[in-house]
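The form predicted alone is given below as one chain in structure tokens.
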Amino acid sequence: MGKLKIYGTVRSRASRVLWLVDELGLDYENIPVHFADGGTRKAEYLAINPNGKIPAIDDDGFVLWESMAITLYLAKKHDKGLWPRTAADEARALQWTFWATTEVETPIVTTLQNRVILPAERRDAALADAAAKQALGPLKVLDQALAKTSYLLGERFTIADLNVSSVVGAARRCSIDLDQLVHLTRWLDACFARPSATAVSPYRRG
């Protein structure tokens, strides 16, 4: 059997699939694949991914991209307990998952390249503040449902919190202010203290 390829680097959704893969225990290669320094444009990068954009996997010959869908396989494929136990609770898995893409990814996202990713001069801030304003809507959402139990489907830690706080997280980085929701800030310290959440360091408290 082949080694699992990861294309990416650490500084972009690739991190969440970093982070599975070490919880998961699996043995990788990381090929750092950058989109600044023209790699994902490259022909033998569009003919893994033809989008051009990272992460991308190569499991053995299966290649495979879009960040979410590479967590959700690899965490089903490789059960060892961060996959739902119950058809319930999978297809809350996918609601959680398709939530923090459709939902708050983009604000958070915005809010990080007007504060911190762009250079000074083309910074936006009036519409970083628009932007943080508006994740704060959906993140309210989150920390309601968070206020019942310790993680999105109850007292244990899933590929449901890992795809949801690799994008929330990025909300600390940009200094959106989540001082208000103490049951998501609670969640996300528990998430980002495991071990393997090493890849998204960044977004840790502090």
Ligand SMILES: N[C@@H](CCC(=O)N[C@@H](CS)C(=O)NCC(=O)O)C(=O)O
Contents of the next structure:
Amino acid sequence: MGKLKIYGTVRSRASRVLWLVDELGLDYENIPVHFADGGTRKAEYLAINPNGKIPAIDDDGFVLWESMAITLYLAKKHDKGLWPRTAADEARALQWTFWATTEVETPIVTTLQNRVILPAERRDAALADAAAKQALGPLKVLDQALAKTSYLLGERFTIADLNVSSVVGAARRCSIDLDQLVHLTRWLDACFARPSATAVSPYRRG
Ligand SMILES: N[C@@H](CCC(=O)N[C@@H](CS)C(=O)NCC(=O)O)C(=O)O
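With the form predicted alone already on screen, would you show the form predicted in complex with this ligand?
Let us now look at the entire complex, which starts with that chain.
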């Protein structure tokens, strides 16, 4: 059986896949394809992911792209306690994952790009401020959801927490003010204190 191949560098959405495989204790090969040097646009990589984006995986011939589809697939396939136990919890894991990518990821990434990533002359401070404000709406919803339980599905860390925290964690890198969101920050600290997160995530605290 071929070793799992993970395409993408740690300073990208591939970090959530690299975090997960460390949680699962999987043997894998990381192929550090990057967009900054044109690696994602090479024919060789487009044959893996025709969207020209990272991450993607090749699991013994099974090719998959979209970071959250990858984490959900691997967490279910190698069930080491991260996969939900009931159909209802599985649905809630999907709910929170889709919510993170559709409601939160765009405003956070826009803020990150315009406050941290883009060269200073290309940053748009007003756009960053508006995006940061927009992110706070759904982040308050997350904060309230975490008021009663330690993690999104209850008292144990699951794939829902990994997926959502891998999006929300970037808010700290771009100074979105999370101080009032005490449940969210307590949960974020717990997620990023995990050894696997500390090992690979560029979005960890500090
Ligand atoms: N929805 C995709 C987004 C992937 C994505 O945009 N990846 C970025 C790096 S974090 C990328 O490869 N960008 C290259 C480009 O846009 O050309 C996923 O979650 O996998």
